[in-house]
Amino acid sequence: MTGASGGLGLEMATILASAGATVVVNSRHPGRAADITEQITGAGLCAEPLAFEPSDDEAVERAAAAIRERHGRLDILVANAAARMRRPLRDIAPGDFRSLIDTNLSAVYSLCWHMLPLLEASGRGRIILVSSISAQRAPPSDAAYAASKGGLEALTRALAAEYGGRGVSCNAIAPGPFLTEINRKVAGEAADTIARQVPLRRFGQPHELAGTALYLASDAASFVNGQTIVVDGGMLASM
């Protein structure tokens, strides 16, 4: 699982481990991957660290080889690592745009490309990509991020169509405003305004997203494929 070192990723990793999965915890930083693994195993659950840079093709290839050697298959792939670039469009140079697309979209493609043989070996592989409501309701000064997440949802459909017949399903989760550490910093004084746009009149708590990941990974979602499930307190449903 990429992006497992905090916020939404940590909650998803923990709930999957609670359901019996051995979670391979990925972070770009070995120390962080080790800390999160210790936190999960300290609760009596199963996890192991695997630090690598998701945007480095060779590192991802080595990670796939390590999983193959240790486990022989991969049942669930959760791609959660991402970056954001909140700037007016004219302040996002084309090179910066390409860099964000590489991190949020190209790296996910590479991850899936390398892990798909292991998911096929599972016989019931599940891919869960983490998108955003920004793919459907783009905020101002967030063009690169919105474009990357829109591409991610298209990739979700493409993988579902191509690999469904091979025993691998692919779905996405699109979070709305969640009270993660990063969002606390970004929202700042606008937090109350954002919360009022949500019919539930609040930000989501990270653990409120985790159940959707568990559902998509479970047999309860065995016929769900190519979908993006929005978890936003009703924000997209309202005007």
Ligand SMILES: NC(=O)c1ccc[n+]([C@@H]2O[C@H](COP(=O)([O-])OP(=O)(O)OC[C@H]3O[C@@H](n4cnc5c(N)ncnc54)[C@H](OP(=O)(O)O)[C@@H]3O)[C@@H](O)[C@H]2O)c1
Second form
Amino acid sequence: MTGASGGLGLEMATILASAGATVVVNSRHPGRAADITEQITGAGLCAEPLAFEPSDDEAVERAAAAIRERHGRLDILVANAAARMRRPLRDIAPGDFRSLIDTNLSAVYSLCWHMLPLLEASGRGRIILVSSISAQRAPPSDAAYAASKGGLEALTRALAAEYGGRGVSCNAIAPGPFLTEINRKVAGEAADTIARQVPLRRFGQPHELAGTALYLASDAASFVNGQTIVVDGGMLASM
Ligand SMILES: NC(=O)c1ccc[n+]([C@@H]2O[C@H](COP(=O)([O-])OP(=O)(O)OC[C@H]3O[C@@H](n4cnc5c(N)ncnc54)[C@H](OP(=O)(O)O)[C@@H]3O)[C@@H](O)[C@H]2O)c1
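Now that the form predicted on its own has been shown, please provide the structure of the form predicted together with the named molecule.
What follows is the whole complex; the chain from before opens it.
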């Protein structure tokens, strides 16, 4: 699980551990990966830290080798880490755009590329990519993020099509607005405006996303492949 150190990632890591998984807790920061691991194991669940930078291809390769050495396989890969660049398009220089695509899309491709042999070794590998409703409905001043998440949903389908026959399914979760660090800067009136666009009239709480990850990782989702499940309080469904 990348980006497991907070927000939605921490909730997903915790619910998967509660269901019996040994969660490999990734953060770019060794201290944070260790703290979260301690938090999960302190609750009597199984977790181990694995700090690496998801957009460093060689670091991802080393991470895959470490998992192979310790476990021989990987049952569930959750690619959750992402960054955001809320700026008008002309303030996102082409180099900035490339950099965000690198973090949010190319790094996820690299993660899948390196972990796929371990997921195949599982015999029931599951990939869960974390997208966003911004892939389907573009907010203004968010072009790089929206494009990265659109690419992620296309990658979900491509992985599903190519690896379904090899025992690995791939689905995505598209969260709507949740109260996490990534939305820290949205405050006051802007936050109220967003909440008003949600039929449930509020931001989601991080724990309200975790059940969907648990479902996609479970046997209950054994025939679900190539899908994006939207968890947004009805925001995309409403006018
Ligand atoms: N919150 C929302 O409303 C919302 C809505 C739609 C989609 N999403 C998606 O849900 C996922 C989790 O979001 P969140 O709200 O939980 O965000 P968050 O609290 O900001 O956590 C994201 C995690 O990603 C890692 N990260 C941040 N910047 C990174 C970078 N430049 N390179 C690599 N890793 C980076 C961080 O982990 P470390 O610093 O520990 O490495 C961080 O814990 C993301 O994919 C996000 O796009 C969130």
